[in-house]
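Below, in structure tokens: the form predicted on its own, a single chain.
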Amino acid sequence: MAEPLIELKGVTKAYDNRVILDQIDLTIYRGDALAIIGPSGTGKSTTLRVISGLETPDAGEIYVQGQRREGLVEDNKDPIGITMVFQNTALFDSLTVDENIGFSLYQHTRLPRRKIRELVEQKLEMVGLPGISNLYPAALSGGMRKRVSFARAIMENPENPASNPEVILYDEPTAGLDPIASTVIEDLICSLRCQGGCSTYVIVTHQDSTIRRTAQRVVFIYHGKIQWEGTVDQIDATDHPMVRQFFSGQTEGPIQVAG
């Protein structure tokens, strides 16, 4: 396995005295295609937010390329770029596609507007949406909005190559999409990795097809702990009761069904 990029050691996180992550140990390697799976409300998205630096753990340590992170990502810059695609896309409705994708460059660089638009068009080409830069999010389908959010996540800053994203975090990227739109997004996730648009990624998902088509390694979280870890090929071979129940959809088993 390649060198560790990100390490969570004994990470704990609670909200309103409810423990969401309970001393999680997780290592993300360079070139990883990792899926975090498990029932709803078990800490998967919280894990992504902690990895991204959007939230701090209550206990435990986070290392990024061997350097311990202190505080939020805005407090101390990570040695590598980590970007996130949110479940709801988090696009600005009042801004055009161009302004959404190039938002960070428009706000924080002195690049000419023409140059930023060229970079935006390059990213739109990569996600299969050329020629829509002047549209607003309201004019796009759900799948198109997802792809625009991907383009924004992989936007690089030519003035500061060291800050360009190396790791991308996907939070339920195919949630709410029909099977065909889901396939488009799954193919895009894999193709962006091959094109160099973040060679390492972590994906949180419930969808069987997304797990099997985008991931190589899988961790299963339940009750704030990693209960199982393996490859995608090992999913059907394991006799772990939680994994078997999760993929069969049975209501009886060790996973408690919310009433």
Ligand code: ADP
Second form
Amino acid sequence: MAEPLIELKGVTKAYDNRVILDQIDLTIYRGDALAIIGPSGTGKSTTLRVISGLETPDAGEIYVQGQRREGLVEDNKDPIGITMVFQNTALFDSLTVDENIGFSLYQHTRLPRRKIRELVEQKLEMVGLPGISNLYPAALSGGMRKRVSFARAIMENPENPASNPEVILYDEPTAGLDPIASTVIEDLICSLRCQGGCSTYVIVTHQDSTIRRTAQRVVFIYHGKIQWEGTVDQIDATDHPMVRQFFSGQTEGPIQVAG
Ligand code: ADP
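Starting from the form predicted on its own shown above, please give the structure in the form predicted in complex with adenosine-5'-diphosphate (ADP).
The next block holds the full complex; its first chain is the one shown before.
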């Protein structure tokens, strides 16, 4: 039986009195490749921010490797590293690729510049972009910027190996990319898992190819609840009406059409 790494128990979150997550129970196991899917605006990214510790739930509990997390992750460090890749990449335009990827090491460690540059180059190789560390984000394509943001997320700190990322959270990693660039990113997500380090990931997406090519397990969120959960292979076999409507893109069905 796989080890539970992160457990959400009865997690509830509301914005402006609107309940977005309604007593969600969700366990992420070591080695999971989990996709959180569902229509836009149903709380998928919110779930990811709660898992990452960037946001606190209004009610419910979060356990990381069995240890209760109180408050935000900055108040109370998790026993394992959990890292997030943001949808908009969140790179600093005025910094080079090297300074972006090594940002936290340049800010918070006394490691020599040469050592940080070596670590940055290692991560750039892992994401298939060797030799671009002196470029600025403006010189990169959308897909390259995504890959640089992956490299930053998996950066390690040799002075504090306990903080090294074990779980990586991807928020819509293929949003806005053309189908070929999406395939490159999907392959990279799978290959980073095989290269060790972050062997566990959670991915928020509503792109069919990304779900099928990167996930093993899927949870479907709608109206604040997990409505369905299964393996990727079960997507086409289930007759769950929400899953069928979502994957067929029908406007008729239990999912209300927004706007
Ligand atoms: P999804 O990822 O499924 O598209 P989100 O988790 O981004 O959905 O958002 C769920 C709902 O919560 C949306 O209606 C969004 O507008 C709202 N929301 C998200 N973050 C905030 C926030 N910080 N303040 C107010 N409302 C928010």
